[in-house]
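To begin, one chain is listed below as structure tokens, in the form predicted on its own.
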Amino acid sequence: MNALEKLFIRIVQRVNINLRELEFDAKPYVWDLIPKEQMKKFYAFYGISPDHPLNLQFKNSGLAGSYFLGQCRVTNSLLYKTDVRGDELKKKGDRFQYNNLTIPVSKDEEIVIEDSAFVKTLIHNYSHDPETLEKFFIKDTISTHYANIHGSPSDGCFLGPFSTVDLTTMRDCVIGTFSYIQAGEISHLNIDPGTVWVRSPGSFNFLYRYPIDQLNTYIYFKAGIQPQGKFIDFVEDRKEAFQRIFDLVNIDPVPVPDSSSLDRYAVIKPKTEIGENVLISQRAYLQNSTLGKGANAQENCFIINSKLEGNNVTAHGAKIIESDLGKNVFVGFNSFLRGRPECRLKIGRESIIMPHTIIDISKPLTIPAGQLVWGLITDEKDLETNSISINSMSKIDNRLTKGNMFFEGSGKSFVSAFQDRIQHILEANGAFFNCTKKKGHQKGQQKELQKGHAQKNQNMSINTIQPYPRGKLEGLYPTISIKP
């Protein structure tokens, strides 16, 4: 038994100790998910730019195929093709607003990962826990294929495939396959697969549960087997395109406007048009599609044979196929929108497709402008059950039940929370970037306004690091500290 296997055993044991009250054993779920023979075959990589902090530290860890940016510390952990983005962390002197409190940040925040294992997981944003302003901690946690840990500190948890924990602190929890949780703080919960839960205590509570038999056709996961279903098949069918860009040192550049950013590790297939102020993140996949001004394609997104008019947010892991989206349409985490060549999906402007929504149609479907959409939709009847106009939702002040969805509280607060967040995402990604001439200065001099990721990521160099190729430490990385 080499050091890599001993480390994995240690991680599984620590997670199981935390989850003992839930009587959950992580080992049969994950022992074969991290391919130990592959841990030595993939390099890790990190970004350097004048617009991002740099403080990376790795100790006694495997990092195969993983990406790092900003301030990240990894200790006693295994990360396999995982993205850790520390480019939106809080800085010393910032003010963190929590309810009626304004709390000063005393030092620069960092992402700290300890005694954890991740498979193809995205870790991003800053800690939204007021108790840990300077540390986005993740410890004693295992996360599986294409999960998202977004601004969500974690202690002693297990995340199933395609799950998302968003702006939530979780302790000793199991997050079921394809579940989305945004609940502030949760503890000692076993969340069923296919749960979509958005809660702001004292303000609103949104809850939807997928019919499990229908969800299983899209993603199914149990102890002793690899994840399977339409989601996995979709990703696996496009695996070779990503393998090529990771194998090649130099790739032919794809021209993009000066105000846009295309990541070195994104896949761009022919007949794709990229407008101004567009952000395309690593591991995004675009084919025969148009992204209008201010649109973005975040990590693990797929946009195929589709048109996005502009200022569209395609959140982490979302997939858009054979679809036409009007301006300012939001598509949430890990959503799956699939039209067909002969029956396209059309979504009107200003609509909100909630995280973990599945729209999979065999007849043409048009979603009107200004709709809130959730759940599983295959036809007009499903759309009627699983949507409501944003205007009508804003008028709810008590309770609403539609199909498998239950809502209570202030619809206005719920809608405002989404709309404010969408605006913030667009601003952070540089969708509203503009150059205007400085008054009183010579011709040609310009002032940059609302510079975001689409502009900041342009001046980034990518560097690689390698693991031990053989011996007892095979697959592990040496202790490394990378600082300015």
The other form holds:
Protein chains: 2
Amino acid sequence: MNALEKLFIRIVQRVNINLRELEFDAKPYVWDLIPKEQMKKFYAFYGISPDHPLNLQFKNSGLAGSYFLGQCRVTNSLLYKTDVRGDELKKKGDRFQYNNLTIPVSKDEEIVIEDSAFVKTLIHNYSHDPETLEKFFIKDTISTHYANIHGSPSDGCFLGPFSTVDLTTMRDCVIGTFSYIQAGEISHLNIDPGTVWVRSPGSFNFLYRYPIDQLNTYIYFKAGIQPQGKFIDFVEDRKEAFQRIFDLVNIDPVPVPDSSSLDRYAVIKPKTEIGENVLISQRAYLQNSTLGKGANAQENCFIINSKLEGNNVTAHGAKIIESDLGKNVFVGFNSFLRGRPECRLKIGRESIIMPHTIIDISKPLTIPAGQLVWGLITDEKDLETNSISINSMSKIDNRLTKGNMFFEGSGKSFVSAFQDRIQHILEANGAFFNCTKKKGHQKGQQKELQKGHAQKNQNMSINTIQPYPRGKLEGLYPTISIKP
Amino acid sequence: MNALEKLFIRIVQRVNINLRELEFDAKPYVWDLIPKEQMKKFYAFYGISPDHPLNLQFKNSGLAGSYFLGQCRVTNSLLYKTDVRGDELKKKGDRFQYNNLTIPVSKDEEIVIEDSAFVKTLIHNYSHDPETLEKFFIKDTISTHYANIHGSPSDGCFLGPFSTVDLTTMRDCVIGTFSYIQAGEISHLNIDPGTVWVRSPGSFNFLYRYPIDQLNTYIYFKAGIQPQGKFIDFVEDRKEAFQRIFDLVNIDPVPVPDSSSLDRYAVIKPKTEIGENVLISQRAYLQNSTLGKGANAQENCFIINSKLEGNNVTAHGAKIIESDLGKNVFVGFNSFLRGRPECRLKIGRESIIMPHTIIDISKPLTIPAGQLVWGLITDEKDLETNSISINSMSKIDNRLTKGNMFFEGSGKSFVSAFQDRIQHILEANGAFFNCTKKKGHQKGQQKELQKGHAQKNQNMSINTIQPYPRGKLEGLYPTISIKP
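Form predicted on its own already given; the form predicted together with another copy of the chain follows:
Now the full complex is given, and it begins with the chain already shown.
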């Protein structure tokens, strides 16, 4: 057994110890998921630019195919084709607001990954836990295909495929396949597959559960098998297009406006049009689509034969096929929106497609403007059950049950929480960047220009690193530290 | 002025201060040599394998196109397409023999580069200075195209194009274009172009000077111009072939025997045959040639339309064209051996072509076996003047003058010094590796197999690093540390 296998066994043991109360054994789920032979074949990479913080440290870890940006420390861990973006972390001197408390941040925040293993996982944002402002920790945690760990410190957890934990601190939890959790703080929970849970303690609680049989056709996972279903088929079918961009040192650049950025590890197929202030992240896939001003296409998203009018958020892992989206439409994490050439999906402006929504139609479908949409939708009838106008939602102040969805609390708070966040995402991504500087502007006024990722990620240097190719450390990377 | 230009000015100033007694101003020589615009375009790279020491540290430096292996610290320096191979350094616990003194090495040796600038320079081997066993330092030094700094600590020096300093500690010296210096310890010398000087104090002294007019047609350099002449034309003509290997992440491997290694950044053109125990280093160029068992092709060498029978050393920067070399022929640093299709150059077995030899013929020429050869040779007559049989040389015990060459001291010592060293180079490169393990061999007996670079450099991981692409640090690299 080589050092990489020993390390993997050690990680599995640590996760199992944490999850002993739930009687969960991670080993049969993941033993074949991390392809130990391939861990030595793929290079990892990291970005450098003057607009990003830089502090990367790797120790006794395998990093095959993974991408790093910003500030991140990785120790005793295995990362397979995983993206770690420490570019939205808090800085020393920032002030963190929690209810009526203003807490100063005492040092630059870091993402600290220890004793963990990830497969094709996205790690992004910053720790939203006021208890751990300077350290976005992820330890003793295993995460599987296309999971998102977003602003969520984690200790002793297991995440199923296509699951998302968002702005939530979790300890000793199992997050089921395709579940979305945004719940503040959770511990010792075993979340069923297909759960969509958005909670703000004391304010609101939103809960939806996918019909499990139908979910299984999209994504199914159990011990001893690889994840399978339509989601996996969909990404596997497009895998080859990524091969080319990883094989070349320099790829022919696709022209984008000066105010936009296109990551060198994104796939852009003809005929794609990219507007101003657009961010296209690594591992995004665009084909025959139009992205209007201020739209963004985040990691692992796919936008195919579609038109996005502008200021659209396509969150990590979202897929948009044969669809027309009005301005300011938000599509949340890992959502799967599939229109067909003969029956397109149309979504009116300012609608919110909640994270982990599946819209898969065989007749044309139009979602009106200003609608809140969740769950599984295959036709008009499902849409009626699994959506509500944002206006009506704002008026709920007690509870609401629709189909598999249960809501209690303040609809107004729920809607504002979403809207504020969408506004923040657009800002952070540079959607509102204004490049026409007025004369006489002073340094302090530069901020008005609202530079975001779309502008900061331009012309980034991408560096590659590789593991020991042979010997007892085969597949592991040397100790590497990169600072400004 | 950006940080890179400021750094360059600072380096030039430091070199000039050291060379003030020689009234040497490095600035007009080098200001345009380091292409400041290109410093941000090229990536640098380093090798990782279980068979090499690993300790690389880069700080406030530009590294465009440079390659690193082993142990090396670079601070406040500009390295352009330079190779630093810290893979032959001394280890803690080694014992260094100097005359009748045995000095223990107290810690792992490092190559320490500070406040220096190099263009296409090769840095290799270990400090041969008993005063500085653990630190192969190169500080306040500027080195130009295809110079070699080989086992030679340097403080406050300037090296002209195609010059070599070998096993020599130098302080405050200018080394002229195409000069070769192997002289123990030198200081405050301004060495004329085309000087070949091999000295072992108390034992022998060999001195040859190129006729300057003829040398100038091969390589000419003065303040304010780029180096020019046949050497430059020769390498420029073959530049494009290297482009491709730097543009691809993975190149189609050329098959080599299990006991040989071919660097991923070497150019191999058809129809090249590579025997067993052969080492081909990065930036070597092979075309339509045969390398017999145990031959090696070191950095920046070119072997074209030639046949090398086996155990041949082709040292850093040597060029062999349209030639047939018998077994154990040694071709020293930066030598230029040009036969023609209609008049090949033949060199008999065990001949020693001294470093910085130019053989450029327009009629067939045969050098007999066991000959020692130096200087400029264009025909039979030159060969007679600029060579002697090794046997005869061994019998010299006073002095010898032949053409532009002057020798005094013990010919026997001179010849053994060369022969011992050639033997050592072949050993270090793995020419004598024996892969047939006998049964019952114990661990201690592994050494008999004589693994060298040819075996250790197989399947090395090559990692790339890039500089800041924009901003005030444009062209400079972040602080990077890589350890096991």
